[in-house]
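Single chain ahead, by itself, as C-alpha cells, in the form predicted alone.
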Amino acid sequence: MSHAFQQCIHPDCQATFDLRQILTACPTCGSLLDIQYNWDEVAVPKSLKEFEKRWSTRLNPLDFSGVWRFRELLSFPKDEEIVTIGEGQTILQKNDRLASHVGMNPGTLFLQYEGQNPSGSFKDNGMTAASTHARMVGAKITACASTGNTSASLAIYAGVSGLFKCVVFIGSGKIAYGKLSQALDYGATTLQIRGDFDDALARVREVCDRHPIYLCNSVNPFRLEGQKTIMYRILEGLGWEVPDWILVPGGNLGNSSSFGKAFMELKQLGLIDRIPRLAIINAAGASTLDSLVNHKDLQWNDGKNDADLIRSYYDVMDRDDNRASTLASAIEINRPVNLVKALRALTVCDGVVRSVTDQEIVDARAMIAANGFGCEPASGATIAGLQRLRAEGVIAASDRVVCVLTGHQLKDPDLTVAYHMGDPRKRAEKLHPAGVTEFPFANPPIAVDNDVDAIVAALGL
C-alpha cells in the first residue's frame, strides 16, 4: 500500500483503501473516510519552521500556494498531480478595536481572513486538493451541492483547469445572488432543486453514486485534507506558536473536522507541544450539532458514538419538517454530513459548541466589517459566539484567540445593504423575516441636496 491511503474512521471497521478509489464512506459499513499517512515513508520537516524556506521559492506555483507548500502533511499526490490557482493568500489580522468591543485584551483577538481565496472563501483550500484527487483519478465531470459558496470554488477550478465539467445542485431556498453568480459566470451547469440544501445533497450524492461523476462536497475526505491548511497558516502567522481558541463556523462541519485532523496530526509528529481549543457555532436557525452535544450528550466516545440517537433526532426532524432558516446561508445546513468527525475534533481540542441567533449574527458581521475585514454573514457567527463564550466566563480576556472568516462581505452584499439602509422596507424584506429588528451598527447613506453647502453642512465641517 501506499504511504497514503483512505480508512475507515469506525474503530470496529478501519477498512482500508487505495488513494485511486473514488469512495465518500465506507463500503464495508458505511462510515465516513479519512485519508491517512504511513508517517516514517513521509519527509515531514523536522520543525513547522522549515515550511518558511519556501517564502524564496514562490515562483514555483506549488510553493506559492497556501495549500500545497504545506504538501508533505497531505502528501497523498505526486507533484505534477496537483491542481492549484493560487489558493491559501490569506491574512491572520490582529484587530484591537474588535477586541476591546468584546471583551478581549489587547493583542489577544485575530481574525483569519478566508476571503481572500480566489472564489472569496475558505472553499477553495478544499476545492484545490478535491480536484486534485479528480485529476488522479481521471474524473471528467465533478459536482457538488452548495450553498454557494461549495458551488463558486468548486466551478472556478473546473473553469481554470480545464480538466473537469462542473454541475451543481442548489437549494429553492435562500442562496445569495453574489455566491449564485459565480458560478453562473464561471459555467457551471446549475440544477436548482425543489428543496433546501439536504435534499440536494441527498441527489447529488445518489448521481454520483449511479454514473462516474467525482462528488466535491465535505464528505469527500480529500476536501478536508485541503482544508486542514487553514490551520498551519494560522500558526504561521502567529509565528508558530498555538493560540488558545479557534472559533469556526458551523455549517457542514468540514472546518471543524478538518481543523481537529490538523491539530491531532501535528501533535502526534511533534510539531506542536499542545493543542487549542475549539468553538463551533451554530446558527440558531441550524443548531443541530448544538442540540445534540449540549442537550442530548452525544460525543465521540473513541468512536463508537450513539448512532441511534443521530438517526432518532433526524426522525423527528423529517416527522416535523424542521428546515434549517438563517440569514447566514453558508451554514444553513440541519444535516451536517461531518457531524461524527466534528465530534472527534471536540474531543481532541477539548471543544465546545453554542447557537447565536441571526440578530446576533448580522451585528457581529457589521462589527467586525467596521473595524477592518468585510465578510459573509456566516462569519459574524464567530464573533457573536465570542461574545456568548466571553459572557459565560468560558474564554478570559487573557486568552488569545483566533475567528475564522469563512467568505468575502460581497458574498452576500444584499443583507449588507439591507442592514445600514436607513429605508424600512429594505430591511423588512431582507432581515425582518429572520427576527433582525435593531441595527446598532447600521451606517446608511446621507442624502444631501446637490449643493456644496449642503454637503458640508451634511459633513459636519
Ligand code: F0G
The other form holds:
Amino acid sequence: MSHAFQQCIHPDCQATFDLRQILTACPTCGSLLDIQYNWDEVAVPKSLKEFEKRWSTRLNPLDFSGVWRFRELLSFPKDEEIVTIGEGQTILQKNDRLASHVGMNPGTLFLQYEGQNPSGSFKDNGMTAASTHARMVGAKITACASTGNTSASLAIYAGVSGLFKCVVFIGSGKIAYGKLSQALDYGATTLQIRGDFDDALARVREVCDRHPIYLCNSVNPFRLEGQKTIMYRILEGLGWEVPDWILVPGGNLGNSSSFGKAFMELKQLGLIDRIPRLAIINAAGASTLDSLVNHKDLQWNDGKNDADLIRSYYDVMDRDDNRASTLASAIEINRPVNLVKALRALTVCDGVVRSVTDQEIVDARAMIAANGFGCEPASGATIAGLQRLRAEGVIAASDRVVCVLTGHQLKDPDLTVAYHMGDPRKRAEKLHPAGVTEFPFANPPIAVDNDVDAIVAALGL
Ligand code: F0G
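To complete the pair, please output the form predicted in complex with the named molecule; the form predicted alone was given just before.
Expanding to the full complex; the earlier chain stays at the top.
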C-alpha cells in the first residue's frame, strides 16, 4: 500500500482501501471514508511557515494554486496527476467596521472570502482534488447533485481541463440563476430533477453506482482533502496563529468535516499547538444538525454515535414530508451526507451548532456587503450566527473570529435586488413567504427625471 490510502471512519470497521478504488462509502459497513496518510513517509515541512517559500515560485502551477501549495498535507496524487485551474487565490481580510456592527472589538473579526475562486465559491478547493482523483482513476464522466455551486465548480473543471464530460443534477426551481447560468455556460449536461436537492443527491448516487460515472459530491473523500486548505490559508493570513473561532455555514457539512480533519492532522503533526473552536450555522429551515445535536443530544461518541436516532429522525421527516426550505438555497439541505463526520469535527474543535432565520441571514448578508464584501445568502449565515453567539455570550468581544464567506455575491442577484429595490411585488413574491418582512439595510435606487436640475435636487446638493 502507498503512503496514502482510504479508510472507513467507523471505529469498529476501519477497513482500508487503495487510493485507486472509486468509493463514496465503505463497502463493508456503509460508513463514510477518509483519506489517511502514513505521515512518516511524507516530507511534511517542520513548520507551516515553510509553505510561504512557494510564493516565490508561483510560475509553477502547483505553487500558484492555493490548494496544492500545501500538497504535502494532501499528498494522495503524484504531481503530474494534479488538475488545477489556479484555485484558492483567496484572502483573509480584517473588517473592523463589520466587527463594530456585531459587537466585536477592533482587530478581532476576519472574513475568509472564498467567492474569489475561479467559479465563485469555495467548491473549487474541493473540485481540484476530486478532479485530480478522477484523472488518477481514468474517469471519463464526472457527476454531482447540487444546489448550484458544486455544479458550477464541476463544470468549470471539466470545461477547462477537457478531461471529462460532466453531468449535474439539480432540484426544480431550487437554484440561484447565477449558478445555473455557469453550469449551462460551461457545457455541463444539466438534469433538472422533479424534486429537491436531497432527491437529486439520492438519484445521482444511484446512477453512479450503476454506471461508470465518477461522483464529485462531498461523500467523495478526495474532494474534502482539498477543502482542508481553506483552513491552512486562514492560518497563513493570521501569520500562522490559530484563531479562537471559525464560523461556517452548514449544508451538506462537507466543509465542517474537512475543517475538523485539517485541524486534527495539523495538531497530530505538531504544526499547531491548539485547535480553534468551530461554529456550524444552519438555516432555520434546514436545521437537521442543529436539531440532532442541540435537541436530541446526538454526539460523535468516538465514532459510536447513535445511528438509530439519526434514522428515526429521518423517518419522521419523511413521514411528515418535511422538506428543507430557506432563501439561502445553497444550504437548503435536510439530509446532510457528512453528518457523522461533522459530529467528529464538533468534538475535535469543541464546536457549537446554531440555526438562524432567513431574516437574520438576508440582513447579515446585506450588512457584510455594505462593509465591502459581496457574498451569497448562505455565507451571510456566518455573521448572523456570530450575532447569535455574541448575544449568548458564547463568543467574547475580544475573541479572534474568522467567518468563511463561501460564495460570491453575484451567484444570487435576484435575492439581493428584491431586498434592496423596495418593489412590494418582488418582495411579496420572494421574501415575504420566507418570513422576511424587514429591510434595515435596503439601499434602493432613486428614480429621477432625465434632467440635471432634478438630479441635483435628488442628490440634495
Ligand atoms: N455555502 C455555499 C455558498 C454553498 O454552496 C454550500 C453548499 C454551503 C455553504 C454548504 O457547504 O455542504 O460543505 O456544508 N453547496 C452545495 C452545492 C451543497 O451543491 O453547491 P457544505
